[in-house]
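Take a look at this single chain, the form predicted alone, given in structure tokens.
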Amino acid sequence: MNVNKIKLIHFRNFLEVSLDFDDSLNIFIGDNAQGKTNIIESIYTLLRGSSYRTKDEYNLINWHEKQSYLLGEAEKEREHFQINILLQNIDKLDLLTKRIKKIIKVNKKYQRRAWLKEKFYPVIFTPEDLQIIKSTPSIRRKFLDEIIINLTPVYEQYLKDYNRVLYQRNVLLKTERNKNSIDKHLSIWDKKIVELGTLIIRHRIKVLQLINKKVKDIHQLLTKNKETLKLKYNSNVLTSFTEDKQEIEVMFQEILENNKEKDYRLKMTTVGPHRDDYSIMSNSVNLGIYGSQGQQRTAVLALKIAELEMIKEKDQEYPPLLLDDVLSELDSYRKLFLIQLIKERPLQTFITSIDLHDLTQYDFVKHSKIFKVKNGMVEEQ
């Protein structure tokens, strides 16, 4: 899959931009706060319908302007696609935020976001992908779930039913007074949310073990054999571990009703996925709690990597690899690693450097197009 080229009007610090990309490697050089990581989200924006870094959309429409444009073409499994989203400001004296607008046309025609999250899901890499190991379950879990999403689209609908009936049931417990009348609803909402709880245990433990298969492998070389990576799911469900989906629905069920009294006290639902996490270990060494620095860029480099093959397997041909600001992350053994990976595969990539140091060093720029970007400006070289 590739993105051939990409016209931005108004979108954050661009006024009007065109470029037309090489189908294997873009880089994206200058000072910092200058728009490079723009245009990676501009990109990642136009194939997904969304942004990766902020939920609120009127951040990408510049902040002189109304409306923003992006306008692009993408081929995939040799067919093409021209991709146009507008983003508007809506303005409304009683409302204190901002309200967006959003069309979406492919080949002229209205398409919804989910139409494109289904149709092309790029690989992106930045520093603060660190925190998938660092930081709380909730980035961990977002990080898996987006993965199956990728391989599983039906897997998204699944997370909305569970926590739209997760939000029922909570707001139950919040707002009943009378425990005869709370126990007689709870049965209701019980049902569905071990129905849904149990597919999303389900698809999170396979697509684990198919990451570790990929994962294993990546991360000895990166090693050097030294170390072995694997991913530990710890569900506050299951007592045993089990794919059956009658067994963790029976161990849902009754961990919901020996949980019903904490539940009532607390006022919200206390055990279920949305609460689960998983462990990255290295060695049998939680890397989240014990890992040094590179061990977690390590083990994140590799994840990245996983995902990569994983979707490849699944179409038969590499989504985009979008790098934003990675290289500096890396020692020299593992930025010669990443560099290989992408000379050696049939892989569209586009990357942002502060120079061309970190690259011409290792030979990576004799078959690519570099962009110089300032002050809101790129200018191919």
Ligand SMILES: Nc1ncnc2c1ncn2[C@@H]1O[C@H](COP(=O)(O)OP(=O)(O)O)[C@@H](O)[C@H]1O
Second form
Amino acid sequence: MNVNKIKLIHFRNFLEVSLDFDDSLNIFIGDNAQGKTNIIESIYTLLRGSSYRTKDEYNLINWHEKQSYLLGEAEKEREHFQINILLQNIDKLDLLTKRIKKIIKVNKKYQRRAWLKEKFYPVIFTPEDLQIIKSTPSIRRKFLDEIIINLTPVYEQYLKDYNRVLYQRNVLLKTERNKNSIDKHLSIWDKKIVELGTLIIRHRIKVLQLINKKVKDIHQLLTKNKETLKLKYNSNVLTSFTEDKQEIEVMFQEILENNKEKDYRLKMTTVGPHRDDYSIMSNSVNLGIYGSQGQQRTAVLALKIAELEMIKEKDQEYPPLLLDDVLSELDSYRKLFLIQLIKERPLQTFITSIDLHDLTQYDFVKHSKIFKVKNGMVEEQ
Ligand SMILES: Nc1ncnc2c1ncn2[C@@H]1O[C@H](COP(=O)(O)OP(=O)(O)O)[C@@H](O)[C@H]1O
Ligand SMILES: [Mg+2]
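Starting from the form predicted alone, produce the coordinates for the form predicted in complex with this ligand.
In what comes next, the whole complex appears, and the chain from above leads the way.
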């Protein structure tokens, strides 16, 4: 799929900018704090209906303005989409929190954000993605869960249902003082927790296996056959590894039962897939703990490419690839690998970089569209 054009009005530090994109490679060059990441963010927001950088969407509107427009045209499976997003600051003086109104239209029809989310899933790679390897389990779960949602949209509902039941179970543990009454109610919640939690665990195991299949070759190429990458699911629910529905349900029920006293004491649910994690292993070494910065970066790159290939397999075409500031962080071998990969595939890519120096050596870059970004203005070269 491609994003053909975009028009930004009062988005971040842009007053009004219209850009026509290349089907293949688009490069944004500029010094720090000029608006390169803002462009990547605008393309992402146009396709997903919300930003990856901030939850506070009033930040997307130019500081001196009340509203912002994101207008764009995209193409997927030979269908054309005209996407318009209006962000309006509806700040009221009597309210402390800033409020925003968002109106999404696709081909002139109102749409919900969920519509965009199900339709378009660009793959984005930023320096912060190193956190997938280095940071807390919740960030790793989010990365995996998002891949699963893109492959199997109904999974998002399972997650929502699970979290709702989990919330209700925790409210019960927090508020109810009578132990007998807790016991009676818990058995109702536990049945649901086990059912939904098992669904989640099985999806995660299945998709991790898919990722493992895809990522292995890519990562071996990236490390000149020196390293083998493997993701391993660590569930606090599974006392022994299994994918079998019934076996997982039995284990889950048992571990909930065994942790009941602890849950009473701590007034929360201490076991379940909301606490699960997975390790990212290279040659049996946990990269999150022992990996060098370079190894971690390589692993994330391999994971992102695997994600790209998995979406391609599902949709029969590549989603756009957004690379913010990542080229400068890769050594020349990995950079060449990435450029080659982009070149060989029918894949639309958006790259930001401080300068072109590193890139002009690649012939293919000469045929790409190059944009200069300076202080909220964009000029095609
Ligand atoms: N809502 C906003 N209104 C105006 N300027 C903004 C807004 N949000 C961010 N900026 C500014 O946009 C500038 C460019 O940001 P960014 O795209 O991250 O730069 P870079 O080119 O380094 O990627 C920053 O100086 C930032 O202060
Ligand atoms: Mg930036």
